[in-house]
Every structure is written in C-alpha cells, then in structure tokens.
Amino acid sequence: MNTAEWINTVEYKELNFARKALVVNPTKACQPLGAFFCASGFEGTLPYEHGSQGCTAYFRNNLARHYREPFPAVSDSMTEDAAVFGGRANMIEGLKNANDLYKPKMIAMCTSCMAEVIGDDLKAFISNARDAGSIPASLPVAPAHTPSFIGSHITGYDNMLLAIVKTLSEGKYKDGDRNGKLNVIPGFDAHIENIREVKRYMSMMGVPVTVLADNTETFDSPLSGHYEMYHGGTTLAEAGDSVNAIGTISMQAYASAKTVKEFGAEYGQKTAEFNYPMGIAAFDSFLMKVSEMTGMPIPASITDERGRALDAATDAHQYFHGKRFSMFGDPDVMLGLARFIMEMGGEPVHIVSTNGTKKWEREMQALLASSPYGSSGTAYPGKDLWHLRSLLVTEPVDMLIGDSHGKYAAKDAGIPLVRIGFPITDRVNLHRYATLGYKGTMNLITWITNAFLDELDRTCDDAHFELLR
C-alpha cells in the first residue's frame, strides 16, 4: 500500500491522533495578531510589537491579505544583541520614532516571544522612554503581555482590550454614576460587517452603544484617493468613559474572558457573554438581553426582519436537514456555527478547535446532546487540520465549514467548502458580508445551501441535471 492510500485508513488515523509532540496547521494564530487587529480599532492608534521585525511582518500579512487592506503597525526591531541585553534600548528609540513619525493618539503594545522570554518589563521600559523624552506625559501607552507561546490570537484580543481600557480609563470610573451606554464587545471576528448590523440593531432600539473595538473601517474604508494611517472607530474618550456604561455585553465569551471580568468585578457593571450568536434562537437571546440590560423594547422593525430570515429557513431546511457537517475554528465561532447548523437541521459531526479548551470541550458535547434528532457529534480541543484531514477521510460528511486553510482537506476528502473564519485568502469581500443577526443568518442560509446546489449540479450524471432544485 503507497503512502498517499494510507494516510486515508482508520490505522493512519489512530496513529495521528496519537501524537503529542507535533502540530500540523493549527486552527489558530499567535497572541499579537489578535492584539494588532483589537487596538485597530481604536482612535488614531498605532499597533506597536514590543519584538522582532519579522513578527510585526508576518501579523500585517496575514491582516492584509484576509481584508485586502494595509494594515500599519511597528515593531522596536528587537534582534540578537537585545536577546542578551534586553530591549529596553530598542524601546525608547522606537517610542520615540513611532510617535515622531506617525502622531498617533494612542499607542497600543503588544509583546513578542522574544521579549517575554527575556523578561521586559514594559511598564517600567515605558516610563523610562517618557523619562528620556522619547515620547510625551500626555500620549497614552497601553501595555499588553501577549507571548506567542501559550494562548491564542483570540487570548492576545483579550489581554490588549483590557489593556487599552485600564490605560485610557485610569482615574475616570464614577462609582455608581452610570453614563446611561452599553458597551459591546465584538470579539475576534473576522466578518467585521458584524459591528456594522450590531450598530444597525442598537440604533434601531434606541439603545446608546460603545463597540469596544469597532474597528469596521480599519478594514473596509471607502476609496478615497487619498491614504489615511487610521481608522479606529473607537474614540478614546469613549473607551475612557466605557467603565461607567450600563452594561457589558461580549459577543465572544472566550475571546473577552478577563475583560468581561474586569468590567464587572472592577466597576460593578451588569455582564453577559455569549459564543458568537449565529441563527435565529441565538440572536433572539441576544436581543432579549439587550432590552433586559437598558429597558428598550424590541421595534416592530427588528421583528420583521426576523420574520424575514425564518422565510429564508423554511425555504432552505430541506437542504440542511440530515447533512453531516465537519467545522473548524475559534471556540465561540465554533459553539455559534454548530447551534445554528441544528437549528437548521443538519448534523454538526466533527468540530476543531486548537485554542479551544476542556471547558469548551464541555460546553459543546452538552450542545451536540441537546440535539433532538441525537448527534454523533465530537467536539476535538488542541487537534489541528490534520487531524481533521484524518476524520474526513475515515468518516465521511457532506460539508467542510472554516477559513481558506481548510481547502486542502476538503479537496481530498471530495466534499466542499464553505468559506468562515481567519484567514480567507482564496475568496473575496466575504468579510463584506454579516453573518450574525437576521440578515446574516440569511447569508450563512444562502452560501451553505448553494454550495450544496452547485455540489449536486457537479456531480450529478446528465438525467439529474435539472432546472429547477
């Protein structure tokens, strides 16, 4: 038997899933590239890695190529003499370089392995380039941890929010006075017409909102002519002020964990979380919660547009029902994507995730059970895509869901797929489009449901090619 034979067997699949030591195409990416895409999304304010070039580098590429845009964001050069020496040399001169060059209204650091191996401390390395007149009292400087050598991207998301609203809050909570705003938390979301819909949905309610991080924008800006280095849509004062709103609402529980926290433990604010509301029932708990937190009602407006996509579900379900899903991503993503593909009918089989945790683990084997028809679903936390290669192969589904990365499995595995996560590289504009809210679970309904249909027309022999499906 050839290699290219067995490497599709049930043997070859226990071997793989038997390893320890090695890991093949991760479903995820380092902690400043989470870092780099939440401070984007804020007021003038340039992303800084506290590290190596090459690392600053390969986290604007991958920004880049997902939406297509440039994405500016610096780095201190950190190399082999401040392995031995520290980088606090490297910091003050890039401070000072940084703002001397670019003017931004805050800068936002993150670090690089390199620099949390050494040690830095970057409070202090801070206060010593202010010291040395590298950069002024009044430029705010938000400080993040974020070592490429645990957590994940979404981690990294997670440690410069909460940075950024510690920094720019300092000496602004009102205990008790509340600014009468909620603040929502987007989460690493890739599809970033989904702050666009939940700005749409608040302002439809009346309900006054911060997006911490709206960083819409940064990666979607119109043509102009004319190059503009920012595009955060967060203003500074409103992230400031953002521990004295009503409420906390996260779109991704696990991707605004200690941030949530923070707001609640730290300014007695009301919080809830949710993993990445996707479908109808979703999106109707997210709703619901909203009005709860503020006290506005839901308009007759919203609930038409529900009534609009619950069409869209009937006209679809025949399609969905009885499909074995394969999936792969972040954990919120994950938890969303599976509780709507039940709500739908179909049969989520195999989930990965590399940054998703035992807890996680937990939370969607209790979804999977729920299942009315009953699951033979797996949720599989640390696995990456070889792994998965290793399940489509030896147990069969009828669709691949994931960012671009998933095209190789799914070419050898004969099935197709659609295109929802970071990075998609192989496909245009789908970053453009929601896919949270009615009119996103219109789009989900629509790309998956077509991707079946132009499967079928594929394959089919000539007597099957019909007209009407």
The other form holds:
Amino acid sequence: MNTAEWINTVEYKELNFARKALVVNPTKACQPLGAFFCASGFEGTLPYEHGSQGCTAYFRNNLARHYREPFPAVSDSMTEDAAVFGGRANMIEGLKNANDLYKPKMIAMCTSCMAEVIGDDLKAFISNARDAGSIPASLPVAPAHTPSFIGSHITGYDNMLLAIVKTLSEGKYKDGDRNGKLNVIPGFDAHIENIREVKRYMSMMGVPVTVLADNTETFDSPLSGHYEMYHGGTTLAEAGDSVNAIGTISMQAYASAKTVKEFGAEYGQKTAEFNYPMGIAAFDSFLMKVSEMTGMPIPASITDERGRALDAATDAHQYFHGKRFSMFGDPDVMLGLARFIMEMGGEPVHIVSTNGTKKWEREMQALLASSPYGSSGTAYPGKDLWHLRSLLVTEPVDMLIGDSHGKYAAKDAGIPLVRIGFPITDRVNLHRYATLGYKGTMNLITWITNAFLDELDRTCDDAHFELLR
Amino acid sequence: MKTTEVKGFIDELLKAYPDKARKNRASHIAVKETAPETGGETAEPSCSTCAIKSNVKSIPGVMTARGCAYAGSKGVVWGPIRDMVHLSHGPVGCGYYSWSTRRNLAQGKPGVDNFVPFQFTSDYQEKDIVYGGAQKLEDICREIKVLFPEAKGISVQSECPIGLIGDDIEASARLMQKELALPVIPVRCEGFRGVSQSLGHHIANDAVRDHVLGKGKLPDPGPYDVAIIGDYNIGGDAWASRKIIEELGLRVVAMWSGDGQIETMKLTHMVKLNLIHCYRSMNYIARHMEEEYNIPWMEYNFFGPTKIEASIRAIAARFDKTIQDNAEKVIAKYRPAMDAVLAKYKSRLDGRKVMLYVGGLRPRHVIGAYEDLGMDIIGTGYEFGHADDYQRTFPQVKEGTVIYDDVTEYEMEEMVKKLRPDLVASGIKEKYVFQKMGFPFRQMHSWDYSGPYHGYDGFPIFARDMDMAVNSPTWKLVKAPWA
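Form predicted together with the partner chain, following the form predicted alone:
Now the complete complex, all chains and molecules, led by this one.
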C-alpha cells in the first residue's frame, strides 16, 4: 500500500490519534490576535503590541485578509537588545511615536510572548512612559498580558476586553446606580454582521445596549474616497459606563469568561452567557433572557421574523435530515453550530476544537445527548485538522463546516466545505452576512442547503439531473 | 512635480514625528536627482551607499510593514521546500499566521510528499516555557517520522521564546538526526533577531549551507547544469522561469526554494552556474557556493519582455554557441506573443504612474515590466533592503522618483495623497487603506491571488492584472452622484 492510501486507513488514524507532542493544523491562533480584534472595537483605539514587530505584521495581515479591510496597529519593535535589557526603552519611545503620529483616543496594549518570557511589567512601563512625557496623563492605555503559550485567541479577546473595561471605568462605578443599559459581548465573532443584527433586535425591543466590543464599522467601512484610520467602535464613555449597566450578556461564554465574571462579581450585575446562539431555539433563549433581564417584551415584529426563519427551516429541513456533518472551530461556535444542525434534523458527527477544554467536551457531549440527532456525535477537544482528516476519511460525513483551513481535508474527503469562522480567505463577503439571529439562521440554511444541491448538480449523472430539487 | 517640491513636501510630512523619530525617518527617504554639472547624466545622490539609510531598526510605535527573522526563514526560505516538514517551534501563533499565506505552489500530494500547505507546531505551553521543551521536540520528531514517512527532513524554525529560555535545539536535532536517520535541521530564526525578515533569510541560508548543501552527489553532472535561486514559486512563478531556462537548453538541477526539494538542493554545489532572482534573500548561499565550490552566480530578471530578453541573453552569454543560438530562438518564439500583449494593454496603461513598496527584489525588478507597458514608476522602496539593493535601484529609476526605506503607513499615505499615482502596488496591509482612498491597488507579494508574473507565461497575466486594477469600472463609482 502506498503512503497516499495508507494515510486514509484506520491503522493510520490510530497512529495519528496516538500522537502526544506534535500539533498539525490547529484550529487556534494565539492570544494577541484576539486582543487586537477586541481592541479594534473601540472608538479611536490603537492596538499596540509590546514585543517583536513580526507578530503585529502577522496579526494585521491575517485580519486584513479575512475582512479585506485595513487593520491599523503598531508594535514597539523589540529586538535583541530588548531581550537582554527589557523593553522599557522601546515602550517609552513607542508610545510617544504612536501618540504623536496616530493620535489615538486610547491605546490598547497587549504583549507578545517575547515580552512575557522576559517578564516585562506593562503597568510599570506605561507609568514610566507617562513620567517621561511620552503620552499625556489623560490618554487611557489599557494593558493586557497576553502570553501566546497560554490559551488561544479567545483568551486574548477576554484579557483585552477586561483590561479595557477596567481602564476606562476607573472611578466610574456608581454602586447600584444603574444606567438602564445592557452590555452585550459578541466574543471573537468573525461574522461581524451579527453585531449589527443583535443591535437591531435590541432596538426593536427598546433595549439600550453597549456592545463590548463593536467592530462592525472597523471591519466594514464604506469606500468613500477617504481613509479614516479610526472608524466606528464603542465610544470610550459608553465602555467606561458599562460597569453601571443593569446586566451583561455574552454571546461567547468561552471567549469572555473572565470579563463576564468581573461584571457579576465586582459590579453586581446580572449576567448571562450563551454559546454562540445559532438557530431558532438558541436565539429564542437569548431574546427571552434579554427580556427577563430588562423587563422589555419581545415585540410582534420579532415574532414575525422568527416565523419567516422557521418557514425557511421547514422548507429546507429535508435537505438536512439524516445528513452527517463535521465541524471545527472555537468552542462556543461549535456548541452553537451543533445545536443548530440538530435543530434542523442533521447529525453532528466529528466536532473538533483545538482550543476546546475538558469542560467544553462535557458540555458538548451533554448537548449531543440531549437530542436523538446527536447520537453519532463526538467532541474532540485539543485535536487538530490532521486528526479531523483521519476522521473524515475513515468515518465519512456529508459536509464539513469551518474556516478556510478546512478546505484541504474537505478536498481529500470529497465533501463540500461551508465556510464559517475565522479566517475565511478564499471566499468573499461572508463576514458581511449574519450567522446569528433569525436572519442569520436563514443564511445558514441557505448556504448549507445550496452547497448540497450544487454538489448534487455538479456530480450526478444525466438521468438524475433534475429541474426540481 | 519638481524634485525640490517633492523634497519640501517630504520635509513637511516628517514634521508629524517627534524630533528623534523625524531625524531617523528623514535619513530613509531620498529623491533621485540628476546632477546639473554632468549635463543631465544621472548621478547617484550625494553618496551612493549612504544616500538612504537601510537595514537598521524600525522606530518603535509606528506602522512598519516589516516582519521578523522567523518570517524570513520559515515564511520565505524554508517554507516552500516541499519534501520536508517545517516545524514552527514555540507557541502556536507564528506558524498559524504564516500557514499557506505566501502562495508557494508545490507539486506532490499534501501530507504524503508535500508538506507546504501545513502548520506543524510544537504549540508551546507554559510548562514548556518554564521547564524547557527538549523532550517535546524529540517526541515531535519521532511522531513526524511515524506519521509522515516520506518526509525527507525536518527543519526546526525557532520562535522568540526558544532563544530566550535557552532550549538547546541543536543538541536535540543532533540526537534525532542520528536516531531517525533523517536530517533534522535547527534554525535559530527567533523573531527578535535582527531588524526585519532579512536576518532570517541569512540565518536560513546559513542553515541550508551547514545542513543541506553538498550532502548529495549528482550522478551525471553536465555542462549545462544550473540552479534557480531565490524564486519562491508564488502563483507558479518558478515554473514559468524554469520553462524558459529549459528552453535555452540548460538543465535545472535544483529550485531554491519554490517547489523545492531538499533532495535536489543538496546537489546544487555541483552546478555550473547559479541563477539568482531574489538577490536579497539568497545572495548568501550563492556567495558561499562561489567561495567554496567556485560556482559563479548571476542575477537575472524575468519580469516583462525587455528584462526577460536581456536576461536570457546574459544567461546564454555564460554558455556556448548552442545555448546562445537557443536564446535567440526563444526570444524570437515569444516576441509575437509579447507584442500582442503590448498591443492590447499599452494604450490602456501608457503614462500611468505607479508607486511601489514591496520587499526582496521586486521594488527594482518589476520596474521594467511596468515600463514595458508604458507606466512610470514615481516611487519605490524596500521593507527590508540593504545598501546593495538601493545601489541597484537608483540607476533603474528616473529623476524625481522618491525612494523610501521601511516606509511607515503614515508616510506612504501622505505621499500617495500628494503624488497621486494611478496604481499603488504593495502588500496586504496597505491594500485596503489605498482602496478606501479610491486608488487602484495590486498586491505585489502574493500577486493578489493571481500569477504567475515571472517569465513569458507571467507577463500577459501581469499586464491583464494591472489593466484590470487601473481601469476597473468600479473606480468610476467612488463618488456618489448626489454627493
């Protein structure tokens, strides 16, 4: 047997799953990417990495590729001398240059692993830079330690968000005097249209919200003939006042655990966490939770929208029923997606999340056990896309769902890939479509169903090439 | 715009910087000038090697486009070698961000005998940072041997923490090389080394020199043996280049490193001539082969018919009459096709102004291709060039051309606003900034997901792409009719 055949065997799969040290094609990036993504959701904010400049070049080009949008951010370009003496001098000079040149309203600072390994103290250095006159006392600098050898990009998102909230809210907490608003944390959601959708639903319910962090405008700015380096984002005043909200809801529990906990424990807020509430039932729960927390009813216009999504779901259920799906990505997205697939009568089979934890595995297995459609499903925390490839070729499924990195495994398995998540680098505009809410549900139904039907039309023989599908 | 005017404007834009940064940045920007006393002959600006400062640290806190040594080694030099596993050694990010993003096309079956579109990582965790990862690295090598039996070697691409925590990857590599009977090559390309990608290229070249070169024997060396050095096969470039070289009657023994193989790279010390496309990233190994094996090397340029023809003749001049006759035949064969390209596109692009900002060889090598299309280069610069790059560039550009080194995004924006090129040709980080401003743009690292751009196969695609960018009907819609 040649190697090309051997890597498709059960024997190979067992060897592949026996590996303990090597990671091949993981579905996770490192913390600072999430920190930069989060930082870009605030007004006038310059993401700043304390560390080597190569990291920032990578974050910028990866984000720019996915969104096909500019991503301004800086680093303080630490080199070998900083490795020896620490990065204090880089920060003092870097903050001055960044502030003079790019005039930010806030600098959101995270660390590369270089700065973490040598043990640079962000707060002390920032204070040194203020003393040295690099930046005015009034310029907020939110410091987040984001070591790339702990957690993943979703951890970085959480760390940066918490740092920003703490920095901007300093001295602003009015014990018990609530501002009547609800905080919504989208999490590391590559489909930024979801934020617009959530804001629309909140507006329909008459619920004022603060989105932490709102990067819809950052990643979807109009082509106007003018470039604005800072475009959109949650205002710093609103973000600072978020500690006085009546409550905080997260759309991605794993990407915001620390921040949500802080809002509850330190600021006495009601909190609720969701795992990327895709599909009708999950979004129903989200809206009911909003209603419960704010006392505002869900209006008939939303019920109508829900009805239209349900109509779309019913029209298309036959294309999902009994179909076997594999999926990969962030832990929250996987929980949301598996729930949605089961809601449609599809069967989640292999669910891979390199940054999924043991806790996530238990949650996923419980979710699968809650539906007869989940009986073929297995959660694979810590596994990667090379493991997934073995699964796809030994226990076949009908479709793979995940980001563009899945295209190689999907090709080898001869199945279509429906793209959701980050990064999507080989299709256009998908970030401009929601995956959450009732419209998002319709988008998912449309993409998945039509991918199956396109595949059928492309591969079937003439006798079965029918006008009606 | 007059040269003095351009200079004045540059002085003005630099005023936005704090003093120290302003002085630093001023030394990285020059305007090509003609010395009046030589009666219009092109003179090198005041001092040919120091007119523009280069290959020094970027100033902290600004948007430099530069990457790091790891990017230069794993991303550029090693990554395209298809029959090896390239391990991003350290935390997960570096390998993730550089995963299949340079478009180094390669033959072979992924996962069997082609490992280019992969992200192999040791995914360092906190415990590895604290206790060191030697054991982990060794286990990884063993697992690679089991799971990827056709891999002909492993390169260990160090990320920042490796050098900082003091892991002895050389010792692990030696141990594994012996145990697995497989080349295991440690590369000290930690991202904090040097000032840009450039040192990473050098470090990678040195590792190739120490661990690959000369390790094999070409069974049938011949008089026409050459190697292609510094072509990374972006969008199929190296295949387009190889085709021309083979049509000349030469034998390409090895490709460095686009669609490359360690199995053939190790024979390169037996070729008769090294042909270098990207001088910046691979001159080191060519110089080494010259010193150690007496193999001459020459630079060539396969962008656009004028440079292709000149390069073909220059390459052929290194060989006998057979090859020289072939050269004329090849040129004659492709001339009609190239003329057809020019007939189609030149009138659509004639006189259009281009600003370039790229890395490696392109800030000078693509000038000829644009000029073939009648386009004018009004600015160009390198992310990580050295003095020898700028020396090679000044003679290629016209008076008044702005030359910038490690330009910041702020400077580039201001210059584009002022100089108003018809096309900006740079990278992904710049692309959308200028498109938002309404300027047509092409990515010149990745060919904007097109290509090849090299050789006779590439020029028609290059011409089409520049035309479709500059003349896209979408640009006519930038201003809303009611605004």
